[in-house]
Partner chain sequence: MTAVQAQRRRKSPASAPNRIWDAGPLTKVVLAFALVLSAFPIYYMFIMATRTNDEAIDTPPPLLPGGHLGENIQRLLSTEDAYFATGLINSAIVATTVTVSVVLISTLAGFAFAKLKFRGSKILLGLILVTMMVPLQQMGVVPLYEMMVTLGWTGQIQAVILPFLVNGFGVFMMTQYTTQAVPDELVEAARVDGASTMRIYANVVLPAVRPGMAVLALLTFMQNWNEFMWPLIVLNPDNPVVQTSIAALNQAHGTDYVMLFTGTAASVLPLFIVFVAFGRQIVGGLMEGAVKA
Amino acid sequence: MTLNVDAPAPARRPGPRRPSGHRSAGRGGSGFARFDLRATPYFLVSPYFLLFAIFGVFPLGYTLWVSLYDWELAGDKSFIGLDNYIALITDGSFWNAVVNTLGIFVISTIPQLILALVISNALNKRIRGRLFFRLGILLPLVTSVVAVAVVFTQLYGRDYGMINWFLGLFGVDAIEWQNQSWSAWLAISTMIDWRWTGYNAIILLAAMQTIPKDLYEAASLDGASPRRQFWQITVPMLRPTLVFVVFISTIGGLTLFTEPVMFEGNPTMAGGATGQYQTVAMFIVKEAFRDFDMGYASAAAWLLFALILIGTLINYSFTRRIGGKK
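In the form predicted in complex with the partner chain, the structure of this chain alone:
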């Protein structure tokens, strides 16, 4: 203890401080400098808040207002209070869209997280050509969502698609992927997973590299197998990053739009003949710009936001528990 007290730190401290204290006395007098110090920070942050007010806050408030009206595009509007919300809650096609969105979200996110964990753990090992692997894993992120959807829709084609051809080698009959919910959900989920797994793996890898290595050394001295170390050191230490990744996936998953629209081919927003893969975002666009029912679409938009809040809270409390109990 006594040895630590005579540290050189206090001796160093006055060094850089002296000139600043010395000169600032002279600077205090200038009116511009004081104004600059006080006001400029607000000028610097104001462009963001100004533009966000116009293109963010205003639309949100306006959406809430419109949602209380029976409001048709360029047509009459009349105040109907919460009627749009009440109608939505009893609207089977809205719930169908909610179920589709949640279904696709769940069956895409769970495998995606597991795969990302496995890949990031592999990337965290000492291996030749690390950068090459990292770039390769990230490659799908650089393609556009539309391109991914086009390619995968062809791969899932009934007659000439490579996936049915491949399944055919094992004697599986050609599947019409668009025709049923489960197959359409699965096809759309693979598009999401293909594009985002690598990104999540890179984010998790970054977090893995901050875990102190002596934790692993101590554990292996105690005879813990690599698998045990993965579940009892790596995963619990990754919890904050997992929360972040799940948070991003929740927002992305619940606002899903491009993949199912392109999967449909014709952008009618119907999501298949019986709406088997219509998502909430598609429902909103369909109500607003196909059926011109702006009030109804706006109410659906607010319900989507409520859904995201609930989804985020559930995922947050769930992710917090990962690796926490053992």
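What I would like now is the form predicted alone, since the data block earlier showed the form predicted in complex with the partner chain; can you produce it?
Shown next is a single chain and nothing more.
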């Protein structure tokens, strides 16, 4: 004996009737929506890439082409291949500018990033007047870089500068800050740090505020001290932002120009009597617009570009290991 349990299929209810022209209108609408969905993002981002092609890619290619010529500004030109690059590699003035640039970069960037990290961590705490301090560290950024350089140049004056006056209280003789490489590097580095430390601190502070509070609460329950929470939670979570800050600082530090020019006072792009604080950017401008050798200056610009790439890769490989096992 068998039992049949198959239920009868439900009756299909008639749906609302579509208008006769619905199918064709739907195809057109979906096609336009698909085109809008795919094409609109390209239209929105195209102005940036168009401007980048005009003001970024074209100058790169044109500079590379000029660097292969013996090209005097408003004069004759002749193709010489890689001779400009070979001459630069054996040019002591160019390497002196490279050493100055790297020296100022190291002296200014490392303390700047450490100080920015400390300040951002302090401003992330619950302190009175937190908004006032957060806005206060941005004040140097709204100051003209020329004004900053002029004020700091006066501070580092030999006879009437406040730095020498302060050091004189401890028996230190007056220092000719522009005469030696180390003293000039130090003076220029303080200008850079004063201007850009607050900017980097705000970026790191914004990143700190995205770290989940649950991590700190769980660490506190496990008995982790604030110092351990900083190194084990805050710094690893800040790694992507630290990479960005290091990238920006590397590019800015290796293309340093305004501060040493204003520190010199006489903008001949020489960087002192013996080039003791002449940077690569100053060297390029001197070759192009004082010595009128556009081909040589273009080759120096491309070597500076290569130097920035190398410096960025080195800093990236170092930064990506911060707070991690790699």
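Basically, rigid core = biggest C-alpha set you can superpose within 1.5 Å across the two forms. Since the structure is predicted, the reported quantities are computational estimates derived from the model, not experimental observations. Positions refer to the first chain, counted from 1.
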item	value
P41 C-alpha moves between these two forms by 2 Å or more, core aligned	yes
